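Presented below, as structure tokens, is a lone chain in the form predicted alone.
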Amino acid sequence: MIISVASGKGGTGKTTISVNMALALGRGVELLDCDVEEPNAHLFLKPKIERSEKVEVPIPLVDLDKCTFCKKCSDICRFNALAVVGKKVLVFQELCHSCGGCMVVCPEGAITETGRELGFLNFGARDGIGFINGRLRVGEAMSPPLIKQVRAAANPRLITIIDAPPGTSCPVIAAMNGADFILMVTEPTPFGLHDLKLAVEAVRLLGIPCGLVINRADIGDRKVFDYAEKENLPILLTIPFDRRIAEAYSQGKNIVEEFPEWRQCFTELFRKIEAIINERGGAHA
């Protein structure tokens, strides 16, 4: 079972929900932090990091002794990662999407592949809860390839909880695509509602069932609740604006550990998600 925890905007509490649900379920769960531009789930889960792996993506390497400068490689590249200028072939590594098309069309076999560092994967665990996060190389523009590597490293035998990046752009789609359920985390404010609507539209394009967690539920207004009712979005959990919870969060502490009464709430949250997935025909094998 794959549950992706997402939101339309940052700061709604995705990481809080992801980590606390993992802790509430305990063994048999793996938490993936796919917010690779600024991963922070490890600050709360506090796993023991056991190993790290460098992640590279393939980019073209041109042998100028074989190249006839026919420009077929630059013509096929839709990302303008190659340019033929006189007797030179310029490769713009940051624009390359590693599709391999330039190698396929090169009539002289002058293009092979070399690696470009994208970032790192970190593997760890805590009390039987598996943990993987990705950390994007500083200055790197494209995070989806690293997010896909994080997801590919997951153990398919475990319940997978994904802490997705904020927003509705390509990194979020990479973290949501193929999940069994999208748990949207929002807050009852005008900004929260605006970005929730965008996120829900993206999820519906993917055809994945989703539900809501409303964090800081007693601030703002009722418009998020009204929107959820209108759009038939189940509200699976509400968390009040509680100073005790905010103080615990600011110290890197978790709700289910500081306030044991909340453990049952997060366990029940998972059970509701599981019921919706089963109703829709079950999780991916």
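Numbering follows the first chain given and starts at 1. The term rigid core refers to the most C-alpha atoms you can superpose between the two forms while keeping them within 1.5 Å. Everything quoted here is computed from the prediction, not taken from an experiment. First, how it differs from the form predicted together with the partner chain.
- Core-superposed comparison between the two forms: CA of G86 displaced by 2 Å or more.
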Second form
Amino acid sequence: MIISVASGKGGTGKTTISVNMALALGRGVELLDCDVEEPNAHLFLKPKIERSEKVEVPIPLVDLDKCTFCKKCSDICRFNALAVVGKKVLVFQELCHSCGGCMVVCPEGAITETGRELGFLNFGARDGIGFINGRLRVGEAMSPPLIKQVRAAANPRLITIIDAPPGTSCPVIAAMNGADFILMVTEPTPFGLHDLKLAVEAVRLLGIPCGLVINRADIGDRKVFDYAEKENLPILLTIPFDRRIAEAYSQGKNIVEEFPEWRQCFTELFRKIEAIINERGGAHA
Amino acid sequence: MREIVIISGKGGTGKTSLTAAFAALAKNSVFCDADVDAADLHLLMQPKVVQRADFMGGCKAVISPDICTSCGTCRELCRFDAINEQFQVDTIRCEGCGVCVDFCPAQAIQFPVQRCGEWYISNTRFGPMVHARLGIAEENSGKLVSLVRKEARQLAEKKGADLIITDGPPGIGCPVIASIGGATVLVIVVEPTVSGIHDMERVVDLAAHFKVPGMVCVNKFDLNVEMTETIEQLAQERNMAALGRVSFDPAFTRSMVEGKTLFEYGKPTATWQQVRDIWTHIINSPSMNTLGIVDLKSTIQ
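Which structure goes with the form predicted together with the partner chain, now that we have seen the form predicted alone?
Following is the full complex, with the preceding chain placed first.
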């Protein structure tokens, strides 16, 4: 079972909800931090990191002894990642999307592949809760291939909770596609609602069931609640603004540990999600 | 032309609320929303669109079933698992590389350019604004960011504006890299939390990587004063000025609900003064007032 926690707007509480739900459920859960640009879940779950793995994507390597400078490779590349200038072939690594087209088209077999470092995968655990995160190398632009690697490393036998990046474009899609349920964390403000609507459109495109957590539920206005009703989006949990929660968060402390009365709420949140998934015919895996 | 880009690393630290507050203080400026993925600045600026245009991004493969011979070449070559057994293209998975198009022996694959969003030139009560809306689940956000920044620059030159104020996206990836290249200075908005500080360090590394000078301001500083001090110290160590502190103030949310900036809501408060002081620091900073000389100290030595 894969639950992806997303939001549209940043800073609404994705990481808080993912980590606290993982802690409330305990053993049998694996938390994947797919916000590879700014991974934060480890600061709250505090897992023991057991190993790290470098992640690379393939990029072309041209053998100039075999190359006839026919330019077929630079002609086929849609991303302008190759240029043939005189007796040189320039490879612009950061523009390459690793499609392999240049390698297939080269009539001389002069192109093989080497790797470009995208970042790292870190594997760890805490109290039986599995943990994987991806960390994008600073200066690297492409996060989706790294997000896909984090997802590919997940143990399918466990309950997977994904902490997704903010936004509505390709990185979020990579963190939501193929999930059994999308949990949207929002706040009842104009920014929260505006970005939630965009994120819900993206989820509908993927055809995945979706429910809401409304964080800081008593700030702002009531429009998020009206929207949820109109769009038939179940509100699975509301958390009022509490300065004590905000201060605990600032220090890296978790709601279920600091305020144990909340543990039950997060377990129930999961049960509700599970019920919705089962109603729709069960999880994919 | 000078450009201030407001970024944060972590989302939800107050980039857009502060950008709009700065807009209310700035004179003779053009505004730019570079968070094309989840643009919010327009909710406070209430722009009246005067010009709109399509944003054409990459291409996507479409297989014509009448011509397709089901030979399987495309499925073999596609590295993105975007073609299923019925030879239909999953547009979400399609990367737009065109390898299938080029190698299809029956030439059964079309490759139409996609309309990936829209961009706008607008008028607001503070001055002109360039903004955009990326289509849902679309790629090429970096390309659209570069486009709106370029248009903002052209508009600023045409209008004789002195300054561009750009609201940036969260993170450190493609759209952020497209937002910061060539900026005069970055204003990094940090919240005093363990995640805020972690994300700030990565965004500071990014600024250093692309050699763009940065300055730091702490929002919601009173949530954790100790952490605020750590952030300011860290900023100094990284050769970035600490611009000041903004209180955790519900007036930001309340003004947002009314579609207003901080300075258009209620009576003047201590928070108003904090934001004014930060704006004064930004405008008077060496980075904004030297002609490309970023590190004054090293220049003197």
